[in-house]
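Presented as structure tokens, the chain that follows is alone, the form predicted alone.
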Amino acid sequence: MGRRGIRFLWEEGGRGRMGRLRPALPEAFLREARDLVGERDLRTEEAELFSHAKDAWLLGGVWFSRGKEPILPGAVAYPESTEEVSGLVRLCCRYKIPLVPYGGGTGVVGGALPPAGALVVDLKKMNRLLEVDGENLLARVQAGMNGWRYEEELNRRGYTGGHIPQSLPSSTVGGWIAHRAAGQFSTKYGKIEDLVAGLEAVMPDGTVVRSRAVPRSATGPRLEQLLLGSEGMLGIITEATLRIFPFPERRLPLSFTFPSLEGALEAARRILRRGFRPAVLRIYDGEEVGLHFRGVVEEGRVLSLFLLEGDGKQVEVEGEVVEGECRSAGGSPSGEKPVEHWLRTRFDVHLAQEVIRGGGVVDTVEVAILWSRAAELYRKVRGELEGLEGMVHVSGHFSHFYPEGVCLYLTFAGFPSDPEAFYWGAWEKVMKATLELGGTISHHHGVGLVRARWMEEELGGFLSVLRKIKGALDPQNLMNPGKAGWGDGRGGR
């Protein structure tokens, strides 16, 4: 195994028997792995392999619905401690078996798809909230803890983690970190890279490293920052110390509609420029208003949602600023109802599954760009996507905000004659338009397999540095190989 013979994705044409795709791992390896984690926690049944052969990548769902079978791993291990993870990594090194860390399986870019015959290390049994330090506003948590349970536990003790991605009900803390995630409340609380104060991880040779939680340090580059967004290619994150916040004293929902996207963006830019940070700020175009807010908001208008929270006095002042800037930019108050509707439906993703079940192709793409090119990028990619054969729906909203720019989140769907050509054609148009206007091709979903082909243009010379780091830390290229455009760590894809 190792560099030779690594196969990803789906077998073409849909094979008749899964067994033909199932690679066998050496019996001696399986015996030693069972000795490490126990008979019950080393699984090789077909159902177990199948469930770990895919993530939430929507093209995978399209292939699956057409009868194509995924490439299978060789086994799935459920370690219960950092020591067991370390033992599994050392064992894989000795037998030259690739391994893939696995959390909730909610990634949408193919980052958790295993190569044939890999060992999948599923961390869901490492799922405890180890410590909540209210004085220092820190929480120590194992990487496999479910996001919803983490937030619930904190809320019960009077705190919030401030990290609420759409995948919250099924994603894990380790997955957030490995994919450099961003939550819906991140304009106030920050993205996951702002929340990580310390990490514990198992490196590609099995060594366990830990960093102390400190407010800040100038003792050289921080290893945890290198592991953030590394998608399991530089090590397996086993534990994190995250910053937390007192549960908000007050919440204030506000919404405004605008005749144009530019007016809504300008109001948001002014609010951020003045130093205010609404917990939730989202701007929906007319198509998304028609899709997600039918009967709640006047169709054809652009909708800006705000959820302000925190200290009561701070929220009061922030509310006055938000209302003043929105009115000044041409917005009309639309009340609390659109925000309440969004809070009730924000984790609902059934529409995408309905399109796939109906024989269509659908996906979402998030990119980020400076304020000065935001509206231009939106109009450019919309125009180009609408020109694709079979396209039936293109829409967008702005979901995360910064003093210097925004995240644009696009949705496209179609019923084309050639689904894969349509899918990659749509991605090509969004990626190229974003790069041409100076944006970044991913805001918070990561790279995985989907964006790998554009990483040279995205990172330039920095990509070769990352490949050298990968080659130095993982010379056998066993840690989640082939992802993020890093290739085998030696300079090629």
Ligand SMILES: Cc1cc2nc3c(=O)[nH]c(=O)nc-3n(C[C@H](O)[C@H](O)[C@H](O)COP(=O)(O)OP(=O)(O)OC[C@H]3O[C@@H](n4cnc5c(N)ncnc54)[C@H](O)[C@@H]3O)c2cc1C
Second form
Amino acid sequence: MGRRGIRFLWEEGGRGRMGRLRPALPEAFLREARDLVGERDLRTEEAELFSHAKDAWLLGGVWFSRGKEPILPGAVAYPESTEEVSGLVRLCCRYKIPLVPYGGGTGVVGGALPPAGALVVDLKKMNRLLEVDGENLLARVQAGMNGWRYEEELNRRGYTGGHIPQSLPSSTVGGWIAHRAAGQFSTKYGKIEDLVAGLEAVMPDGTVVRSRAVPRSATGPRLEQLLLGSEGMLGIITEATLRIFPFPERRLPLSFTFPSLEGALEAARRILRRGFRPAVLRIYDGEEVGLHFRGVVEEGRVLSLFLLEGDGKQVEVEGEVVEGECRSAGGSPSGEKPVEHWLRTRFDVHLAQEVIRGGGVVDTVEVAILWSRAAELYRKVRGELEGLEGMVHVSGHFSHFYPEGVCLYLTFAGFPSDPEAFYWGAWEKVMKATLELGGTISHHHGVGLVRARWMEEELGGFLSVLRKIKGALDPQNLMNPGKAGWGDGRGGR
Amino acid sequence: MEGVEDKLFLCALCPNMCRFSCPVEEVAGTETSSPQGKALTSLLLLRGELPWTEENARPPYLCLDCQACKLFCPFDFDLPSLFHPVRVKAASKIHPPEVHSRLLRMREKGNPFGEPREKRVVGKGEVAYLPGCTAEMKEREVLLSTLRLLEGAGVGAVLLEGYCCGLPSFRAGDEKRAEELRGEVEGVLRSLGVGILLLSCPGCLEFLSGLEGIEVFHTSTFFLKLVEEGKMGLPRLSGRVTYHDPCSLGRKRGIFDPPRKLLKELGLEVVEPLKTRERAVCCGGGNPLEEARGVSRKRAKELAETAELTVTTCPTCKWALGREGLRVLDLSQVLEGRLG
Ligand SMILES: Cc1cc2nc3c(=O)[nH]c(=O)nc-3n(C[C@H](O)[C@H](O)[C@H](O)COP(=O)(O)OP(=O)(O)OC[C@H]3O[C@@H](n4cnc5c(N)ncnc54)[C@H](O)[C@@H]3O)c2cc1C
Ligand code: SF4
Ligand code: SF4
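What's the form predicted in complex with this ligand like, now that we've got the form predicted alone?
Let's see the whole complex now, leading with the same chain.
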């Protein structure tokens, strides 16, 4: 993967020789960085470096389990203010040191992996909820704030952020924005890009930019949107103003099982088309029902799970519509139990670790596609993945819904003879099929290192526009370089 | 060790799904203070893949043994017990300076405060009362209230002074010294021939339970029993207090209700802090690292915002929270009728 001369990731290494892969940063740089953030907030011990040499990309886990060693960053800084972030960025520009913003490290695409000898700028000490504005339904929050703590603080005050990704316990606000994340309740509340009302960020030259929170605006392109999905390559997000919602007055759990995926999808499409927005809507295929709902839902059926929430009256009407559409598309009601089960287990993440410990390879891939090709895409990728040597599990669910289409979330696992070939082979199948059917290769996990090679096909002419923007804003190519297929800034030179 | 390494490996691969619950991570804000970061570092140290330096050996100690994370772990891991083998190695190799002074104090003086003290066995009775280091040396009011309450209820008690249960040594990784100290307590109990051991400190309770033939009580449950048996009268009080659950009593042993029940029987209104019962935040007092002090500060603030007076059932919690300016009393003091 060390394409274009930037060394990332893990190398074969003799155990216990960690220092070997640890490039030193210039003493003068370290001294200045220390002066800026303070002794305690500039870390160079191996434990800190190693902890930032990985994120939640599962291929990294596979390598780790096979004894490979990570490429270490040169230092980790924990700024406590926007001024400190800006100072660090300017310092890196002066010394030509690459830098990588780091939030919770829960990204699953390798986006936060530092190139050798980079400065990691960890935002987790910028962790305060600065303001909750109930009248205007806005919250101002620092980028390093932990998601769970953010939601808990809002709940205490009678609100919800409406953004509940499965990684909520560990991810940060800045990471959500940098990856255009989606929460489990996104069908009602939207993805993070729908929730950002204003931003503060440090640009690649160290200048601080801020946008006010306004309902909507027509004063030219809203350039803060460049940071949504920027994956640390166009600046460091330091603060966000996010839309919030009154804590739901009522919640209604419903579930239905269907003999086929097509029926479940059709019911969902009709519900969305009629203007209803269930907070949670998840459609699981038979395999996932077997894996996650054993003993709760009849085996072999497709499960549609709903959690409706909001104003009491609205929920009541929505409940009737959901019930009517599911029944008329061939669904049978299966009660509240599956929803309760899901609510109880939705943060239980353990299977992937167990597969890797057992010597296997596992990953998840999410894409988005129009309704008209959704079932076709599912069938096509399933068939192709199942044909790969060593594959033992392929399953899928649909989990974020729009009037025009859906997100398909796939899980695959195998015990192949060549793990790397298997891994990239599986990704190739899903990416190609999605592009062929006109979908987008990522709905919410982002690009990072995993999807970089398909970005030309994904973006077409926009890729060179993006590269030009990168080159113009970051001419030295220091901000999280080498990522996402456009993070090298080639268009700028 | 295989089992421990295997669990640490699974934890090292986990995307830190309990991160938000860890009070040390919340105040330290670093990756290596997060549960997964501590597990990863511990694993690498055990495997010899990280150099043993003072700084690299810090993360396994950045844990308050509070088990707040356990509630959210899909594997039900008990992280403190997974960090323990690393601490054992670190104790004899290299460790943070704060741990170093704790180890020395425990070795030389037999208590975490490093002050000299004598072993004394005072009085006679069927119950042995071990106040523990903090009640004896820093929060003597707790000890005195407990003795007066016992006397008032007509319970004959032997006071054991100068004894440490050994838990501070154990947590610092010095198993040998911990065993010696626990052995001394067991020895004196055997020589006295008592069948009941009464403790003010939930940490002692955690470490001394399981002594054969000896029934072990914490003061909160013991006093409730005396009240219910009609052997102990309660004064009438009025006012609002909040209650802080010590980890070793609440989360680890499920003793949430007896202290609350007593407070209510006294006539007090008990308001719950934001994080309470299973989710109560550790006081930070049992851990010598600088970061733990930040946890104390944060918890003290939360309690101060809940009510004017906090009641707890652990001398170490009282000491650690009081040190941050919180108005806090031990239940035994309140049972005597004190509210200030
Ligand atoms: C178990 C699990 C479940 C998940 N569930 C979901 C889910 O439901 N929905 C979803 O959308 N995602 C999910 N993810 C993926 C991941 O949690 C998200 O991508 C999340 O947004 C990453 O946030 P983070 O703070 O951990 O970012 P990191 O992993 O630290 O960083 C991700 C990227 O953002 C950049 N970055 C981080 N902070 C900043 C900043 N302040 N400014 C600029 N750039 C920054 C980094 O450089 C990197 O490129 C899941 C991951 C796991 C492991
Ligand atoms: S036991 Fe407490 S301090 Fe230790 S890792 Fe768990 S939550 Fe953090
Ligand atoms: S203790 Fe459990 S939940 Fe927490 S990081 Fe480890 S494996 Fe994950």
